[in-house]
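We begin with a single chain expressed as structure tokens, specifically the form predicted on its own.
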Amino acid sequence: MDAVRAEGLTISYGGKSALSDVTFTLEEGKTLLLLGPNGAGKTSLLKTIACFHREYRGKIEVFGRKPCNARELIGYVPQSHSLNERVPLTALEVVAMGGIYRRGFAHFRIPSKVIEKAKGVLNFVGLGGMENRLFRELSGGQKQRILLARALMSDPKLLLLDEPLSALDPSARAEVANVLSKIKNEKRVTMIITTHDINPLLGVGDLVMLINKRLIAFGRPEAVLTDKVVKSVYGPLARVIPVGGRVYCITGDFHIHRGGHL
């Protein structure tokens, strides 16, 4: 079954186009890595799929439904969280939010079933035993895994992640990438991930899409990450360099590579 299908999708803000005439299909269980320079339309595409933005023309379906009729199937992790860190929320309370808000429970009445599920999800993302740690005291990588756990509380079929590796050090990026791999392999969740650093995610991604106000390329990484395509997105100074069975892509603001096994 197709998880996401777009045909001639054009996304606008106040009549001004942010992304034009995009057509693609993402099968259920696959992971799409979404690349492009700042302002290319990546976040706009995620928000339209999640029904956070509704100004568009063309066709967009999520598991055969219009986005706003499929919201219970979607988990969304934004680039920056909106939690007020002056409020002393624990890791468990933040994760439990994902099981509370959709069911209409007040924060002070977290059901025991939700608490137990939140503990299980914390274990899944490698943060078991940290239930009572304050969210604001966690490292950047730990916070990102907490936000992933919160999104998983609703058992989404589609997970949308906007720059989940941004502002993380290499160790934290690897930890988050490992969790995303577990989500893909153990929970079989379809994912769309925007990123400026594809390198840690190539083991997760099945498909790559490059956009810059329009669709530039879509397909398997080995077909998409070519010198011609990368230059068309990031400019003439971008280049693709094969080194020891791997391909490195230099764009000026990040470096990406793919292994020879792809």
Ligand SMILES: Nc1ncnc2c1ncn2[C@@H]1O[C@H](COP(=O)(O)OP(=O)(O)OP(=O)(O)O)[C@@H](O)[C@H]1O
Given for the second form:
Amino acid sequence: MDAVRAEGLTISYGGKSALSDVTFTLEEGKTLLLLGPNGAGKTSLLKTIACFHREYRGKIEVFGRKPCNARELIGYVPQSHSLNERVPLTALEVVAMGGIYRRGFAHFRIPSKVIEKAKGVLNFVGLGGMENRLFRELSGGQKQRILLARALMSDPKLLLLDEPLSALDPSARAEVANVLSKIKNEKRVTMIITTHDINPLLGVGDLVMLINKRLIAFGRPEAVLTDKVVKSVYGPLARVIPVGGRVYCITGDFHIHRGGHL
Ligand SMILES: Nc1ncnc2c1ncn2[C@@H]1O[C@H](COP(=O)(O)OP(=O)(O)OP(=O)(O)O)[C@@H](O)[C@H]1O
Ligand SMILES: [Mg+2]
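Can I get the form predicted together with the ligand as well, since the one above is the form predicted on its own?
Next comes the full complex, and the chain you just saw is listed first.
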């Protein structure tokens, strides 16, 4: 079964297209790394798949359904979380929120079944024992793992992660990347992960999609991540360097390279 299928998908805001004519298929269980400079349309694509944005033409299906009919199958971790950090929520409460949100009303007391599940998921992301720590006092990498845990609470079949590594230092990036590998290996979840730094995620991604207002390249990492393709989007200073059977990408700064075409 295909997890996501897009055919001639054009996403717009007020009639102005942000991403044009995208066609791709993502099989169930695969992890797709979505790469592109600022303003390329990465978040727009994730939001359209998740039914948060509905102005589009062409076809987009999630497990054979229209996105808005597939919402219970989708977990979404936004580019920047909207938790009000003035509210002193514990790590456990934030994770548990992922288990009650879908019922559509607020609970004053979180059901004990949800608490038990949240503890298990916290363990899964390597934060067992941190239940009662305040979310706002955690490190960036720990916060990101908490947000992943929250998204896992609904047992999604498709997990959409918008820049889960942004604003993290290299060791926190590696920690979060390890949790993403674990999700990939131990749960049958399809993932789409947007990132500016693809290097820590190369072990997780089955496929890479490069976009820049349109589809530039889609395929296996070694096919997409070539000097020619990367330079066409990120400019002449971008590089793909082979390192021990893998590649290392230097994409420089992330502003749109004007006039860059394949
Ligand atoms: N709510 C909105 N209203 C109008 N235009 C928008 C809106 N959201 C995004 N856009 C436009 O759509 C285009 C794609 O934006 P998008 O946020 O999807 O890019 P992105 O690849 O996620 O960028 P970044 O790397 O900065 O997160 C941009 O030109 C942006 O200005
Ligand atoms: Mg974005």
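Throughout, rigid core stands for the largest set of C-alpha atoms superposing within 1.5 Å between the two forms. Please read these numbers as outputs of a predicted model, since none were measured by experiment. Positions refer to the first chain, counted from 1.
On a core-based overlay, Pro236 has a Cα shift of 2.9 Å between these two forms.
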